[in-house]
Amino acid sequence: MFLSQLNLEQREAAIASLGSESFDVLVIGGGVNGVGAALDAASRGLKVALIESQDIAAGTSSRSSKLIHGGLRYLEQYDFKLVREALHERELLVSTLCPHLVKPVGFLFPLTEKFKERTYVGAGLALYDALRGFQRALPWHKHLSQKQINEIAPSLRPDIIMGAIKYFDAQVDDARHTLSVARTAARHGAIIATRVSAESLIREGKRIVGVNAKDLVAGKSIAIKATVTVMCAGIWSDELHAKFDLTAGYHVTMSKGVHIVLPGSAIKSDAGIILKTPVSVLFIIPWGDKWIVGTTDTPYTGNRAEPFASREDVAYIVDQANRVLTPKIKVDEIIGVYAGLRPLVANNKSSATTKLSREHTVDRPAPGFVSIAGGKYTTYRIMGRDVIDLAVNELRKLTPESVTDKLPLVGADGYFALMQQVDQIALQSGLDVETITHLLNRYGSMISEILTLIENNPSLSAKLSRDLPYIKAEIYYAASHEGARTVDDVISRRTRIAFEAGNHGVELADSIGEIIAPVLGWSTKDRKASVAAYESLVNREKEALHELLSSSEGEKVSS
């Protein structure tokens, strides 16, 4: 009945919808939790409608460390339900509602001390395992051996690790899997319209009914009515509280998570790796053909829209990291590094943000307006759900129970089926099984529309780079198919490229201007300015970092 599609065609649309129709359900923000309560409330048969001022997955939900998992930290700080939520969801995301997008991952937990340790780590893992209930959708953790260590992984330290207990969690491309579910909330009849900016809220006596927004490409105005407004807003909640003149009952602390990208060669080891530091916890996680490695847990009050890593954010991973690895990493093998801002819910200014839990919050500062803040990526279902549940009270009309438990997303039905094909459809469409299984582990299912761009045009078969693993089609479908308006968009959120590909992958900006200039109708104006966007980007990046990988003082940190 609906398309899933996001595209010029379909932005059109909704921009005329918003401002000629009224909604049950007006949710601000597109990040995963924006998307999420999209998603819920379209699925219970409502009329809904989001906007986001950026793009789909533009801030926070783009920049985690592309875990979804229970939180073993949340274990020694007590905050069992939160973590039987968050396995809870593991399970359903990998077994059900996404799995082309959420795969298990294998951690090594490092044991230095062979007795003490190994019980204490042993029975907190014990109970992060039993926690997730009867499905098992992951294996039960292990206990390993030095020597299995040393097979597993050659570089962790042999002179200090006695051994390891091994257990799972899950990965996932945030940005991806947020694009997924927006796109599964308009096949599901949400109303979905990117640069869009919520300026002021329309009232009725005390009642919020709707919303005054801007086309921030037209540069239009649009009065857009709703019989409740979903605030989605993560680390800008404050600041829009502030701008729509509401007292919320709870403030966003921002706390800024680094994460530093390295190639394969740079860690010798068959699974990921997590390590207990002084203030949080360092993971080392496959990506591919790479490693990501992070984070930091630190406040944060700078600029929102840009948050940038710092040399004492790489010094601290690095160092972290370089405890238990041989060889050391260098700071001259960082590929990329990658800054993002978590939305922790705090009562007062002065909380330091390594203690605030991640339990989310949902409020109701005036009639007809209700909010979300906190949480963690790997509950967004459960945060949609709550937030949808109190809005609905506003409604005052019966309104159905939450389904996405078991609601697929787009590209998860057949999924499994498709995988067993992957020869037959590397014959057809002659592409390579590698990418044929490259593309089902992006797009599930929908591959279909992928292999039909090629049919039409064979040149989009192409790779996009030797040493990436993007077809030209890829490229071409984030603008087609998945709302992507810029280069940025492209580089960025679409695909990994912006920390996958040396230099922010700057000297491929080109090349996708080229291929999304004519979906998108741009003169070669509109493409060199989009391209020159992005370039201005990666360069405020480069200052921020105040050229860390060439400093002497950097190099001090690979010490």
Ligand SMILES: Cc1cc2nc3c(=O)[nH]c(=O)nc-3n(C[C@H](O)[C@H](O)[C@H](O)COP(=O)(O)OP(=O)(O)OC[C@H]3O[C@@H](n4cnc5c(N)ncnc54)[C@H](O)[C@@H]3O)c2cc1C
Contents of the next structure:
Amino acid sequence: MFLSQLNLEQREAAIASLGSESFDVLVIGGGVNGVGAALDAASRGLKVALIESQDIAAGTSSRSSKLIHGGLRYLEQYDFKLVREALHERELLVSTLCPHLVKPVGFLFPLTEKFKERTYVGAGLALYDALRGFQRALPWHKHLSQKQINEIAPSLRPDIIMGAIKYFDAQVDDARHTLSVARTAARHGAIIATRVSAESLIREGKRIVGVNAKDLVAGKSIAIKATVTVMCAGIWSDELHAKFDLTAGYHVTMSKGVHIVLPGSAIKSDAGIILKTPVSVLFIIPWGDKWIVGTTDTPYTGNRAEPFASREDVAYIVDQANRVLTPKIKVDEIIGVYAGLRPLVANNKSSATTKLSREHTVDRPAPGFVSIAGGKYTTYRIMGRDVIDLAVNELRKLTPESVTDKLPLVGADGYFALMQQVDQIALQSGLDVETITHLLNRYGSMISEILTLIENNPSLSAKLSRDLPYIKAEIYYAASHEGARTVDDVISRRTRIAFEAGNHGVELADSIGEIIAPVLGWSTKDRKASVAAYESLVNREKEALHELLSSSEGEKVSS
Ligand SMILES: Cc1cc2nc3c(=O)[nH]c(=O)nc-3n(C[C@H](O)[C@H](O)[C@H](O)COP(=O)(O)OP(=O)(O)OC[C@H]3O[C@@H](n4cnc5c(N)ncnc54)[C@H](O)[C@@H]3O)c2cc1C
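Having looked at the form predicted alone, could you now put up the form predicted together with the named molecule?
Time for the whole complex; same chain goes first.
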């Protein structure tokens, strides 16, 4: 058995292994698909390493709508296979793989007309519910009258909303889930190293036999030997194909999607809301005591590592939501904003090695090198399985089938029982029931590690800030067990303070720096530099928004 802990010592050992050992599989990219592939391979008994140039989930995998869903809009395109596959994954995640992280969420599909629309949407949702098969972790959809809708969602305009259909999907903290997959892969022996960038390929004739990488912390080069390299680089795929001088079977273009975050008080509804927009759909999603509203869909060609929302993006979201909301939401109510880049995959017709499905593409542009891109968060496990199925052909040895459908993530064991024992755990630990519930829904059974930190240092039981649910032990744990190495890692991905607190959480950066400094062995100078780096990132984000969120005349951007 291996440890799932990611921290300074573990990274040091990982860097040493990368340079001295030889791997069956080397994964490039620590987004959900990369960590999913690493877990798939490690749990088949293969020797696996994963390198990520930034932080786990720093790319698209921390910037999604955070829905684990079948994708209602694919039904309209008659893509039943795709919807069924995603719904199957949804049921598996909610019930078995990580019930502590993936939670059911109800959505209202508002109807503006009494009969025809209800029949059409009702038939679609019945099909949506039926396609999941016999696994039934989530309730069946339900028709609601106008009177019921007024009670459930008083914020929906009664003058145009004639009723609704309530259906269920699921939601997840994407960055936390990706981290949990990475930790599960580590527990099954995968070597995980963040801030290590793939720079070029090691070739023996036509065969790729590894990667020349750079440890971005020490500035040193590492030659990593692997029988097969698996690239899961999302929106970086084209860039890396060019850098590696590979002719790939597909191209990845980028589309930007923005979300805004509002306080709970901005919208009165007991459920999420889905709206059809002229180009796609808009989700109003409950997020703790807040709302996440999005998204947009615009072509993007800028800096991949720093996609920022613009004034126009925010105005579009506010306008679309306000078509059905009363009172209207106002720009000056917005607490946070985030942007992400969708990897959109287009097949290169000339390539014979590319297997294109509607959602994701696997490719083998050279012997010893395979890649995958596209798809959606929900189907990461299938993507990990598919790319490793292709990769194992390169190993020339018998390799077992994927077992990830039977492999709960770290923290999942005993979760349902622990949720029944909240009162006892609260009593024993001296923490309140609300905090224990919060911790169980973020760490599952790994809550014991957080409680041990508190036993050793009771001051860590204090809240980080009055308005947020996080306690100081979680911040410490982010660096001691979850591989956080900067203030940004903690604010943006281990917690979601970057969009949950006003001003991107900048006011908390100092306190966070102070908590993680001893774990990371920081001097005062290191700590200040990490805080300053976060402030500088926030300044760039604010510049892109033209100070929109601090503007008191917010409503004027909305047409
Ligand atoms: C706005 C938006 C909303 C979405 N909503 C949903 C949703 O609700 N539900 C859903 O199912 N899906 C959703 N998606 C899709 C989903 O988020 C993505 O499909 C998924 O996160 C992609 O994961 P990935 O691992 O392929 O890419 P990424 O998460 O981008 O990972 C790629 C990684 O590769 C690393 N990398 C790049 N170059 C190198 C290098 N040289 N060396 C080492 N590492 C490198 C990057 O740093 C990055 O971490 C959404 C996407 C967007 C943009």
